[in-house]
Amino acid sequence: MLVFISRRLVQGLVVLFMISAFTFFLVNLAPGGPSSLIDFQSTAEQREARLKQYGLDKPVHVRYVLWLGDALTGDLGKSINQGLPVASLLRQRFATTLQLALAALFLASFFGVLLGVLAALYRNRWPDHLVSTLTTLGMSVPNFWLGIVAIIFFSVQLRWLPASGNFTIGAKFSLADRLAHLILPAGVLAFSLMPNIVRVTRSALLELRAADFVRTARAKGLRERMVLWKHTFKNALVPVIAILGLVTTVLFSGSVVIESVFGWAGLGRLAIEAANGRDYPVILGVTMLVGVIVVLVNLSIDLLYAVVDPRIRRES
């Protein structure tokens, strides 16, 4: 088990080694990079001050070796734009995100699993069309404009639910409030989510329906429900488990056009915001977070795979 988790650990390391070298280097080096910070029609004193002030001054390779060395002590630089500490600017927004993506992805999970259990229980009839119907809408819509008809709809015309934020500005901290606000964008970034963890579900069960060792339970004489939780679907788990790993990939990336629809400040916004105002610090900053988890969410995974299914952890 150690060694299996040791080989994890060191792809996990190559992986974020190359993300921050290809990030730093696509940023450096297309046009619109750093060196757009500086204004030509200064001075050559002035340009030279500006190039030594972001570090321009040294050939891209020198600088990556130096950003790198910092990272890895936890300085990622400052903010052009903001003059803050990136590590500071990730830490305020990353617990906001985090938020979102818990909620995101519990809902998802909840009622992906569910409604997978439910089509494949009836199998053909009205309820897996009705779920079926559910998931292609979920795949279809964009997750935009999702979101700007549920404003329409929950916020303007019901008023039951804020529009924007992630609290009332102003107001004292309630759980409710907070809840509140959560409530759209988690549901709408869970409706995009949650088509490949009903279909995949939906699809592992029926294939262990069909199994020697479920037929053999039927034989006994065991009830249908006895036999999909207490033999079905503890082994249709580890599909399941395995689409949680990339699920959790969309769930970033879909985050970002969320919390821009729904006005949250978390880490989506934060790297837009960066990319308008062309804060590569900020950029480079928030591409490696998000790396690290979702590095960390696939080996948590991979943990899990042994937990679940004991022949996994035997070959490990």
Given for the second form:
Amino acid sequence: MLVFISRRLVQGLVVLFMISAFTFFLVNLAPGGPSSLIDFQSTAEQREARLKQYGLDKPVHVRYVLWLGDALTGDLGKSINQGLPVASLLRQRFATTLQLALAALFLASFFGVLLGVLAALYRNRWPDHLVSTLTTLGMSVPNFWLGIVAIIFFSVQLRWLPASGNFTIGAKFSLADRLAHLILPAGVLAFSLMPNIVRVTRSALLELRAADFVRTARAKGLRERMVLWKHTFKNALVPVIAILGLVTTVLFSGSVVIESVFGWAGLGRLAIEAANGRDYPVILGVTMLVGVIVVLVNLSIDLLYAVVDPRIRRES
Amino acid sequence: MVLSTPKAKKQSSRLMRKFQRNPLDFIPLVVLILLILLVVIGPWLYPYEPQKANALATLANPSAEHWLGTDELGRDVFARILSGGRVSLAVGLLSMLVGLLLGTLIGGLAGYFGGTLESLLMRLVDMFMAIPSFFLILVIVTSFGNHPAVVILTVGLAFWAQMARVVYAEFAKFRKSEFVEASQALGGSHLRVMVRHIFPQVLPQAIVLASLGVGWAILTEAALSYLGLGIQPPLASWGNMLQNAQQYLFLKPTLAIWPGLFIAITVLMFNLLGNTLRDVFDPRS
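Structure of the form predicted in complex with its partner chain, please, following the form predicted on its own?
Next comes the full complex, and the chain you just saw is listed first.
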């Protein structure tokens, strides 16, 4: 087990190291990279002074080592446009994104598994077809458009829910207010995450129905409901957990867009602002943070997997 | 000496059989062909220019003159849908081609040769899978700007890793198979074995993934342009039309409906086509 854990840990670190090098060199070597920002109508001396201020006078590989060293101590440099440390910007924005992400993940898992079970139980009958239509739509409808349509319907026409922001500005903190702001973006994001979960749940359940131990359980005379919940369902959750890594990456990609639609000041919005304003330290910082989260999620899934399924431990 | 690969022929006949049995499953293909014809030929026939503003007819309702009305500058919405469709479909198809080529090349090399090359290339694949695609795209667009060619390459680059995984698995499976060894024993070069013998086995799966991938690429380009980081106005794309429309949600909500509807229908058709092709090529799932 220890060997398995340390091996996965090393693999995760290698991937993170590669992400850092890839993004850093991509950003710094691009034509129109950071040094082109210091191209005001200034004298050669002023230019040099500014290059020095941002540390851009050193060769790129030296800069990478310095940046990586600082990053390891939690210092990701300063935002060019906002003048604030990148790390503190990330901290501010992360909490907002986390609310959205957890809410969407919860909704998507709950309804995804529910619909998947339903589809498997009523295989090839109308509930199965309905669920399959829903998942195909979830894959096809652009989530930002769904967000816009939801705003038109629930905010503009019905005036039930607020159209943007994650709380009413100026109002006192209240849970109801937060939830009212959360429900549309989280719901829309969840809708685009659901298809993966539904499909995996459905096919895992169908595959297991034919498994030996399920037949044995039936042969023992257990009631069908008992067979489903005690024997089949638990085992079907294993592949569902396994795709949560993929779901996390989709979740982060989706949150970039959804935060913009609903005017949430989260990590995704920060990334867009940085991309529009060519704020290199910020875009590097956001990408690294997201990379770390994805690697950590995948690592925990692997560990969880190994705990649940002894065969995986032995394999390594 | 030609060693025939029997699977390829069987597959085209499977396609025919599927068509005879369930012709309805091919509706998405028909719709897509019609859609492509519409955006390719449409702008020649429809009398309005997509870029031409008309201060006398802003935010007009749909009419016999302006089929889908006009936007805030008086530009004809249908004309913009047509020319935006050209852009969206072209970006979607071309970036998929980029992803398909890169993924097949890297996945194929890793799977066929194995060893150090395999671990090197597959770590690269791992890396691309660990960065959420949208962040990768943001990094590249920040660095290289948003010329349409950059957008195409970028969206393709965000997809290739998935393709590489699938191709890799197949190549690794066939590397030690008898027909590969036979061809090698007869003096077939690595290139020949890869292209003539293994690639045709992988192709069906690659096509299925590519069809689903075009849908994904169109969605991604739309989102990117919606955020102002993809195709830039005044050139219309379905995504950047939505960005404009969001400012007029209270005044003219239908402006936001049309482009999204076209995106959704197009992507839906590519996804349904992907499902049909999967049924044909891979009856197990």
